[in-house]
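Only one chain is included here, represented as structure tokens and corresponding to the form predicted on its own.
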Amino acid sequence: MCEANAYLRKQGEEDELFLEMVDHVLPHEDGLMLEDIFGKRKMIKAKIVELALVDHKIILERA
């Protein structure tokens, strides 16, 4: 499996799970559109701060 889990980084706190089994990350004029393997989509105004592909993690930070 090639999907990753997306986490939202909060200052001084543990990363919070935002969306599991992310298959697509698409840039959008309002931020990022993340889509999981089942077609569920979530939009977030954030930037990618880290991609840990071996660990299957996408770390996001609110813009």
The other form holds:
2 protein chains.
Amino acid sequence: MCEANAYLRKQGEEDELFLEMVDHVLPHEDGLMLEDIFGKRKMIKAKIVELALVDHKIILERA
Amino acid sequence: MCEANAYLRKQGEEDELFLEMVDHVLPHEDGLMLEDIFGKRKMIKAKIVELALVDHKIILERA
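So the form predicted on its own is up there; where is the form predicted in complex with another copy of the chain?
Below is the whole assembly, all chains and molecules, this chain first.
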């Protein structure tokens, strides 16, 4: 399976895990909707700042 | 390998393949920089409108 983990990037800190095993990411009027492979959804006011798919990483920053 | 293919979405048309086997996506001052698993890079004035990672798809729309 080629899901990825979504991390929140904060200045001067380590990336913080936000949601594991993400399948879908969709822009929403007020940020992003992430859905994992089990259908669990989380919303966040953030933008994508990096995808590193071979490393299974989605990096987000709060918008 | 968990790379994905990047497609360009156009209204009323089928998604058009833009770059295969994408590993990295990074925002750029004027759009996105996509890099495939071989290190080949393509720039595009576009935004991410959907990720479907289990299906290996990145969907873009011109900004």
